[in-house]
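To begin, one chain is listed below as structure tokens, in the form predicted alone.
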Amino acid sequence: MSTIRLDVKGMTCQGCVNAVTKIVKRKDPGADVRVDLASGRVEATTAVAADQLAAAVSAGGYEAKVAP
């Protein structure tokens, strides 16, 4: 397990936060997910690779990239 940080564009409301959380949980049901709507930052402690998580969130309709 590692902590991954993503910068996500396109989140505008609590519904978006819930959707992104569900996307991450689909990839790894045991992930600990924290979403900061104001900054567009998603932090997840997960076994999934960062690029795979970013791709899943992007496929869900958001613009996601691995944060530095």
Second form
Protein chains: 2
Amino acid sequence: MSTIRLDVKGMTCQGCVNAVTKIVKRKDPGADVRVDLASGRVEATTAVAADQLAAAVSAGGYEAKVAP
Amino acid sequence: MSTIRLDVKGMTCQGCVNAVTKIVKRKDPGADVRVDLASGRVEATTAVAADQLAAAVSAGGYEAKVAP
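Please supply the coordinates for the form predicted together with a further copy of the same chain, as a counterpart to the form predicted alone shown previously.
Complete assembly follows, chain above in first position.
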């Protein structure tokens, strides 16, 4: 388990936050996910690699990249 | 090509509409997609089956089913 950070563009409301949270949870049901709508920052404590989560969020229609 | 209809729950803003549109376009880049935020109705002219699109939208964090 480690904490990964993604920068996500395109989230503009709580519905978007819920959608992104669900995408991460689908990859790792045990993940602890925190989404900050204002900054677009997603943090997750998870066993899944950051780039895999970024790819899943991108496939969900948002623009996601691993935070530097 | 045919016109398929989905009922989608969880879209609450234009960001959600964009996300759902992108999910459908990822399955079928040539699809013509129309999303009505107020009703949750998604219509697409596409060669992809409605249940496959509903599954993709659901995987994207929304609750989607083929409209009756």
